[in-house]
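Okay, so here's just one chain, in structure tokens, the form predicted on its own.
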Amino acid sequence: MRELWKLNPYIAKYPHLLLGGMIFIFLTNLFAVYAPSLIGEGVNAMKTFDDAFLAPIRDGQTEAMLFAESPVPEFPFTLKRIQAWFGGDTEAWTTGLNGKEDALAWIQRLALWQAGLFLLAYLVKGVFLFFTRQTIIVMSRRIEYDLKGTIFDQYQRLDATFYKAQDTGDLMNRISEDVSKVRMYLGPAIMYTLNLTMLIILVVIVMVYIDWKLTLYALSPLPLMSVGIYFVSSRINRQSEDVQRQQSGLSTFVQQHIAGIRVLKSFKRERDATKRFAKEADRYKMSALDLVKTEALFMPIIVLLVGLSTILTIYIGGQRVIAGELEVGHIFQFIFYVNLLTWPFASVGWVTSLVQKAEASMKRINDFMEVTPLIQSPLANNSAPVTMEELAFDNVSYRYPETGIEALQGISFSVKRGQIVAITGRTGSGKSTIAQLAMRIIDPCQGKVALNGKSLTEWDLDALRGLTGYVPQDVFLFSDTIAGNIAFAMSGEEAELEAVKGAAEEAHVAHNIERFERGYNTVLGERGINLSGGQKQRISIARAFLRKPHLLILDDCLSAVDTETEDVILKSIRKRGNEAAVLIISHRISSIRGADHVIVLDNGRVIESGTPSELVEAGGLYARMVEQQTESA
């Protein structure tokens, strides 16, 4: 449980809930143990009364002779105490017992009293059980909330390099499945462990007090049940995980084929898909059936061993009653205690399994939480940039660690406030890498990227990114309203609708939005699926415009728009360029023809730079790109 010990700081936040839960568990078990003693007391009192009054009548003694003596029967201890609390006397119950009918009425009255006290004890037990769950389980839910918040904060701290090396599904499992398994340890596992411990102590003390020999016989099968349930539970857990894997594979198969339904139909592969689905479903079915067969062993083991314990209790207890060493009511009491201990003993295997799963899940969470982000803000005493005057690349090189590909080699250029600089080149020449370096999503392997003459690593990271507006090549929209997606750039601030509309006008997407039935309140599907590619790009541009950034970075974000729309957006960018520095990255010559300066990359190196007209006259790669794209147009 080494990994689970790291949860102690979370548990320490809620000591009142843990302590309260322990108190309520103790009180719950106290009344659970006390209730069967009422049954034992009642049965013993009725047996005593039967021996004193009714048995002699059955043996031939007359009622007149028997009831004339007016003996006082032995009363249950609890009932005598209650009568004493209320100033009554149990001897008054025997007044006027003049015959067999009166005696039977007395027994009925006693039975009703004992049954009422029994129900009251279980009612109080139920109340304390409710408060137990309102403390221990609530504590686990609060820690679950805290843990998910901590993990999500870590997600946001980690850099792009980490995410490139990780599977998205695995990251989702850590904040969902793994945290849920940890919560099962914090809630049910702790609760049932405390419950089992306290219940065993209380029950064994009472049973040993009554008869230690019968206690040994009655409890002897229960440890065997715990061992059997442990092995069955371990097998169930392994098979459950296999079923979950098969179900995950089946779900993935269906999801992929639904997402690619047009490709599936266009290639006429429905029959093949059906056959492969049948194979996946068959594997899931076999795994589920194996699990069902194993689960079928669970209840028979419990019933068998509890039945054996009950038989031993009745047989051994009956012999001791005949020998005069025990009262018959105690046998009833022992049977209740055996059944009371059934689930706690059976839960040992289940709780052990919960702890094992939680340990494995917590290790996965701890491994992830101990990862140190490569991109971090400097010390707090470093100043934050308040404006952007110049962004400069000084002999910058970058190699992707996961592939070893050298994306950039010795890149040097600068972009100043009020200037538009364009980066172009063939596919894979390193254009997008420059955008990531400018945003400090990654850091260079060599050289320096500087803002206002100071390296980006020396500026506060949040303040730095607060000055920028970034439109990535892979546009991402949230499942929110169009207005919410545009206003996302405002960092939690309330953006006025008029400002949102103004940004949409600049991005030349307002007329499209207004055609929707709900306009700016239109809710987008996952990743903006109900929009065209061009509309998504323009909404993403409007998001960056709304922010009024000091540095605007556009990474090939006009690839899905027509020429007319591109011209309107470029005019808006030119207006922005009078106030901010603009870095346009594109392979389309039409997108960069209005730039003040163009840098041409090839294989990660700068091979040309200058104004668009100068580069055309130079007759290099840029001129060839212009020629090719002009011919294709």
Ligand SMILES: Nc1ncnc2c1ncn2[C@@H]1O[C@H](COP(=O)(O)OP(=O)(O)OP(=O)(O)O)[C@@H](O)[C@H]1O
Given for the second form:
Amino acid sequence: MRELWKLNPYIAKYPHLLLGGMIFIFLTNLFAVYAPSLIGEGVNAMKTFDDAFLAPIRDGQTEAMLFAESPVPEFPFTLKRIQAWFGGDTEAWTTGLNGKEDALAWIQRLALWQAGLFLLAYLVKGVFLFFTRQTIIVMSRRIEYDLKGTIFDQYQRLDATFYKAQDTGDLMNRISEDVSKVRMYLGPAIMYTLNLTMLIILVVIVMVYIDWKLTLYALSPLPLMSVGIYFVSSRINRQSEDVQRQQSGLSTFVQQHIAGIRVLKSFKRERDATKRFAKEADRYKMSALDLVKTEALFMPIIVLLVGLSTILTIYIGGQRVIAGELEVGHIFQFIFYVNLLTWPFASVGWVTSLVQKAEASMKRINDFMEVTPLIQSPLANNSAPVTMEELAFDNVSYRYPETGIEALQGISFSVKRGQIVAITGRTGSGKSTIAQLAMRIIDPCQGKVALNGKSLTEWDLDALRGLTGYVPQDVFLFSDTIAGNIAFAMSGEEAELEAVKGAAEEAHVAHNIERFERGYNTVLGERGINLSGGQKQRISIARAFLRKPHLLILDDCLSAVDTETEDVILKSIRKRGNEAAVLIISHRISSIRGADHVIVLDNGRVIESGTPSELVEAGGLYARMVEQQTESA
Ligand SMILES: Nc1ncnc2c1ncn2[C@@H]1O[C@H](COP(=O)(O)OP(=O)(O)OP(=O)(O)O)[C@@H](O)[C@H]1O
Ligand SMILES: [Mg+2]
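Based on the form predicted on its own presented above, generate the structure block for the form predicted in complex with this ligand.
Zooming out: every chain and molecule, the one shown earlier first.
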């Protein structure tokens, strides 16, 4: 339970709901226990009445004599109370009883009253049950909401390095499956536990008060039932997890085959796929059948043991009635109680497994919440940069922790406001790593990246990112409208449509967008699949432009556009370059020809740097690239 204790601060936010829930559970059980006593009372009253009037008649005594001599029969306690409250005259009921017909009518009237009162008690119980759920379950839903919020905040705080080491599906489970298992603890588990505890206390008090010996007999099979059901339900849990695993395996299989249907068909693998599907489905069927077999044990166990309890109650109770130690109505009452306890006892096993699952889920949530992001804002928040004058890499090295690859070694260069610096080099040479270091998505292992002379780690992280516009190498577009995707750059307030259009114009994508039927309101698929690669890149560029960033980083984002379009965009960049620092990463000479300064990377090191014309003269890798690319053009 140690992990679940961490939930206490969340519960403490809703003390009224928990307390209210406890009160309602108590009241629900009070009426649940009270209702059967009405049956007991009623039966007892009828029995005494029968003994006094009707039994002697059956034995042959004459009616007239009996009704004249016998005392007025006792009313059940509750009924008497109610009559008294409403000023009714209990005596009036019984005076003038004259003969067998009258006596039978009296019994009928009494039975109707008791039945009515019984119904009323159950109705009141139902009302309280409604409020119980309205408090405890509402509390669990509220906490679920809070917990999801906290987890989502943590998702946002964590850095790229963390995400690379994690499986997305697994991370998603924290906020979906794990939270819902914890909620099952907060809602049903707490509710049933409180309910069982209060019900047992109340029922046992009443039963012992009536007859402690009979209580022992009647309740003896119930713990057995709890244990039996615990074993059955743990087995059910294990097996249903099995079934779930098979099922998700099956859906993954189908999903893969639907997604890759074109490849599947072009390689003519349909028959093979069908065979493999049949095998997977068969495995699923087998575990589902196992589960059904175990589940089939559940009800018989309950029925058997409750039946045993009932038989013991009737047998032992009957003997005690014959011995004159118990009234017959109480046997009825006991049978009600045994049945009342059935479901709570049966649910002990279920609740236990709920708690166990919640404990495991909460441990995963706690572990996740305890991860501290590597990239954090400095604690003193007065260090927000307002402009960017210069971004300088000073002898920077970076090694990817997961793979141990030395992506960068001793990199030094700087980019000033109004300058365009291009970075080129073979694939895998470390260009994108530089972009990530410049954005402080990762921190260097050695050396320092400095903004305006001060290390990035000393600047406020939000403000720092606020200055930059980044076009990543792998474009990501949200399933939103085109306008929404471009305006994503602006936080909070909606970006003006005019500004969005302006940015699209500069990124040379406006004319494409306007040709769509719904223009800027065109909704993109999950990864913008209804756009061409070049269109996606340019929308991503427009997004960065919209921000009017002080530092613009373009990571190989012109690879999928034709040279004409490239020219237009480069002109826009050049225009922006007057007030911003620009970092262009590209393989294409046409993209970097116009830069003020070019850095050529190879294997994580700077092998050449200078103005484009200097590099051509130097006759190194850059010169060779120029040669090759002009040849092929
Ligand atoms: N997330 C990562 N985890 C581990 N290693 C990485 C990661 N990203 C990149 N690397 C490695 O770091 C090196 C540099 O990668 P980087 O992405 O910076 O290259 P690049 O110059 O941008 O290449 P490209 O031109 O293909 O985009 C490569 O050897 C790559 O395998
Ligand atoms: Mg790259």
